[in-house]
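Next up: just one chain, as structure tokens, the form predicted alone.
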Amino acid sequence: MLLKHTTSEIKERSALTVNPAKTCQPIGAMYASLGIHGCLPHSHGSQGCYAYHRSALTRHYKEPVMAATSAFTEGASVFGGQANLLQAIDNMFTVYNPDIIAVHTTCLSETIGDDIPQIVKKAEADGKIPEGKYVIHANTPSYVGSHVTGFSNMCKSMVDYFSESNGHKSKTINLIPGYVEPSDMEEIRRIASEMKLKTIMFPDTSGVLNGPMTGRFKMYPDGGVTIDQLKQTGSGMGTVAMGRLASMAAARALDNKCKVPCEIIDLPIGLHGTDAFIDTLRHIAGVNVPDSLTFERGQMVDIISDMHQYFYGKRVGLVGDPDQLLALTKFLVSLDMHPVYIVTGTPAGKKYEKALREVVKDVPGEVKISVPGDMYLFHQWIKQEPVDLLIGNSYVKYIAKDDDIPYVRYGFPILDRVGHSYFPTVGYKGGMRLLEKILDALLDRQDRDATDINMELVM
């Protein structure tokens, strides 16, 4: 393996990324688009780009991802893709009959400078968009940001195109879940439902990328936020946006456009993260926390107390998306674990890095953080001083294997395991599952390394 040649000697790299800890904007935009009911995502670029975006999502969620492409050839690459997109819009509505087409751009169309709103207006003028159907867009050049940026841009487009105020505030709370699994979105909605709250979640991929096997193919699954619901978001009593990088832009746009006040919080990962989410809902809606959620919280506290001895002082290395890393780092610190290496490939900014460093300020020893960074640097840190546990996507497994370190799969993409789209890691129930995964990784290693003499039955 090439990773066996990773050196511990670190040299300054200003224009070279090795083993990136991110993927491109259009993948995040396509994922967000799939969270709209009856939506057909459209990649305005070459067939190769579209094939990669689809395959990346299909391999992670183990579900067929439907999308379309402008299929740029040499001519479109030189003269622009307007003719391709106009023909594509006509074909999609004629053949596949979606309720909405969500166009996201690629490197090629962005470099050319295609004006998507102008092209969509021409499609309307030419009668290519049927009455009651919609085309929205987001600019998502792959050479800027990451899949998290693309997700954020498409979420903001949902607000820009659809949110409207009817002049009256409803008792509905808008939930922007961030770049999380369909199972996480489902759990976030369940928690709000336990509090007897009426909510609109956008986007919502639950039931779309973790739906049941019925034996019948559905081009557009039953899940996803509807267009009518997106329009109603402008009359909500408030918005809770989870994760600053993925959700804040849409929440702020909704506030500016429709004067819907927003609360920006961390992802509800772990005990304190879930407490903050529930407390935010409680304040906005003026309701009490039900006994059912208090019971779940008590279970999680009990599990933490049972497991704490195994977590205490363990050094952890993390790779992933900014919002997940921040919430997960807070969770690990609360368990008295020591996150010492933290890398995200997304350019999250100095404020984000400052927030991360504030979380780990009491962790003993040096904590190394790279925003943005890559997994080559992450591996070099490990070569210098190993850790007890790694947490990250499937690409981290090569580092785990090379340096023989216990490893928990978390984040995007997870390509070599199945089930993450069905089992949440947010909320109290998701936190308990995450605790179990971390403990299993640590104790499985202890069992593996035990001799016949010190192999323990009760641990």
Second form
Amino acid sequence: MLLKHTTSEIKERSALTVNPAKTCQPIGAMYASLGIHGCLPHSHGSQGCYAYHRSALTRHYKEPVMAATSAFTEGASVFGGQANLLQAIDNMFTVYNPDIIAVHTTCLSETIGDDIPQIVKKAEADGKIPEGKYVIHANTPSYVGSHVTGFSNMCKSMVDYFSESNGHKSKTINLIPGYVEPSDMEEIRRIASEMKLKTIMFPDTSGVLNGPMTGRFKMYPDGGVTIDQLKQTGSGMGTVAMGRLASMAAARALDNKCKVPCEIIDLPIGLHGTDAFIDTLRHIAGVNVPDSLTFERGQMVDIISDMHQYFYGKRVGLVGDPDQLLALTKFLVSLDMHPVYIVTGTPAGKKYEKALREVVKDVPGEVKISVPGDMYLFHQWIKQEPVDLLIGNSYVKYIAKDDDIPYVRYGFPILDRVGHSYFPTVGYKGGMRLLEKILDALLDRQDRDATDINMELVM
Amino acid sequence: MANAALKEEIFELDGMDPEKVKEEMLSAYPTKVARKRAKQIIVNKVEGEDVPIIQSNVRTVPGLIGQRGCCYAGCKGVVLGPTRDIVNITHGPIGCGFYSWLTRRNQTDATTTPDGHNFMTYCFSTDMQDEQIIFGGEKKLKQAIQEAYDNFHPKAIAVFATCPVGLIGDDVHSVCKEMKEKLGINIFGFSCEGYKGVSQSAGHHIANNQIFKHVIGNDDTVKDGDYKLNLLGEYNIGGDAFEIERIFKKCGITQVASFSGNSTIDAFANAHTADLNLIMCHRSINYVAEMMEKKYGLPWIKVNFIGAEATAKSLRKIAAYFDDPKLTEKVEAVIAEELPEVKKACAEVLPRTKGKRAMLFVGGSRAHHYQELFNELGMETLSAGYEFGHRDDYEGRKVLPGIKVDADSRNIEELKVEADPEKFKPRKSPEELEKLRSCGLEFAGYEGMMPEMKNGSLVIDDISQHETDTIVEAFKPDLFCAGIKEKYSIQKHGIPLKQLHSYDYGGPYAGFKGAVNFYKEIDRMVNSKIWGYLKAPWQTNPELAATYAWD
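Right, the form predicted alone is done, so what does the form predicted together with its partner chain look like?
Shown next: the complete complex, the earlier chain at its head.
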């Protein structure tokens, strides 16, 4: 047994987190920063932070993840990190020549209280920021929120630093895709372009963290939203922000700053999630939905109807990030599956939990939800009453193996499989992929458990 | 004659002047940075006892992008992480605990201890929130220890401080002491805040200190078995320690404790009853060996089980120490039995690996140890360096007295250790030690990496991304060895990278069987056809025919 000390006996815990279902803010900020073209993310803390974040992102994407650090020592921790950041900015521009440096803070620099804008101003005054280059920042204290919060904060910073209104509304729609995979961002862009819409998406990690092998290492890959595009977001006709936790702050900031109205919707995961996304785009832009997308939708409904018997009534346990969980739960409910245990480590708030409860209100029996919770509690619930399917990141593998439960890898981090950076789970195509993954897990189990007598060839 | 003496010898490295490559690396840096890095990039030139000085264990330059992690990573992640029966609680925000959760591949076999405890698959954290940052986190830590005890009933709990803990002034040691008294199990803390020291290395030292203070020597039971020793600085990545244990067992050697691959706290407590300490990773664990020698009287020798020849050599060193013909005979028999298969495997791949060129930038020992295996494969190491090594790891322990302790190292506690009035027991008489020394067995010695590297090779400490890219572009090596953060940027160049922290999820590579695994793996990597797929047919032959091919 991998998690042999986990039993069904639940004891009240108020201080100890065991097997977290979240990580800290800075990694989300680093990921968002990588979605800006020519950007070098910078971690203002001790060098362990960026080492851990780069390692985790690299293991998840199997791609180079470039970022720098202020490399605090004890002295810097006592006297503040100004000297370190000034030196870092100079070195980064001199040696690595990025277009932009996106600084995020850490628990260390936040506890000290370093004032990043003031330090950046000093760097500017000292002539350490070359003409036409930028240094932006986001405050990402690790002791508040989660990696999703960090992502959200960096997205908002992109607006705070760059979005500007030139007085004319352009025909462009801003898309804030949420904390999703590069493949998802690409798919969101494809759907919008199928609808012949002009869009700016930020951040955009496609082409950055799913790049090709060419024999040349590019420190700054071709992908990413450009600074010009970020500036233009202020003149967009509207913003569609996907996922409240990850994208709402940036969308609201853009509305406040440049009067660009926003629609905040769920992540376009599953049938209804994608329907809502496409319908929102249709209304904002006043366009017709092309037959190609309706065709894809029909294919997805076709799979659902063909295989409904295998989904029906299956008990599912999910652990992951709040925006994904909400959309995914809706999707599972639409398949007549029963999401019964739902855990996120992110403190997503009462409103969020209410929204989640609303989605599962017709699921028979008790639905256990913990916001925020951890995977130890999640596993204890499973020990009390098992489920038919688990959905979650690579750490869920240990639960799946111990309790012999079919399992679909989904979320962050996925450290032991490829695919997530290349094949989306958003949109109808992504939904079909999710259906395939769920069916594979369930039907492989049925095959495995079948006897010589009841083995089915056709399913 | 004076002129001849002054003339700098010019070495050639793979058809290039290494000094020129060094210059190229430095030319991109601001002056101050270049000056600093120049002392950490050394063209190797060993003449007899003379080894060039390499600046190391100094601060990383902010903004340069390097490989290093932090003090916490070295303490919790490296040294204590592999011990299965301690509940390791990270006191801090969630990230540090999360990132060090199962990411280091330390294998362990809990079936060999009666209680079967294994907490390595778990991550325990106080998940510090802003409330604790403002009002202090000791209360939450206390409660977390209580909850860990109530839920898991471990025999020991360790607490690891992260950056903010030091800043807000939480006293993890007093909390641990209080809870130890309350719960009656061993509970101890580590002040391993990430900002301490200049790399993981500080964390190793802190881990060594606390294990020595709180655990080693707690159990005086003398266990049965001959030739009792401890293996230090072997972390059982990919099952390395299992392979070494297999060989020990075959030789009739008794391993009392391992620090810390496949380890338990009970074995640590009992370690001082062994008669010899073996050191694998000198950097991470030499402190414990030094302190055990002073307090309990058991000497240490440096060994290396990476490489078949090195394994044989290390076994012979052990036999020489115990100086018992029975053991010597057994060791020789095991070597004679195991080596032929290894040699055969090596001979099979050698025609394909011979002459290939490698670079190694990793850790505080591996960049040295793995050169053994490349030597066996007929490969040349063009360049190597440590991520967090000190001068003694490069130049040998003889430089220790001359190393200036800077402010960053001075902050790491240096325990004052004296001979234990009851438990100190010299394992050998001065005459016996002298005799062993005269036969070539070196105690408390480590020659370092540079004396074993060719003159002209580039030794680079704490290598940066820019320097990495420069040497890769310049030499186009056949293989680069480093870690996960470096892996894909190197491979984008079209050059395979072997991870020497995680072994790319392969291994074991230690001992005899490990060597065979490594030969096969390196053969796969340096001779793979996949690196020839980079160009599409239309990129190599862009010209278009004027007509359809079938016309």
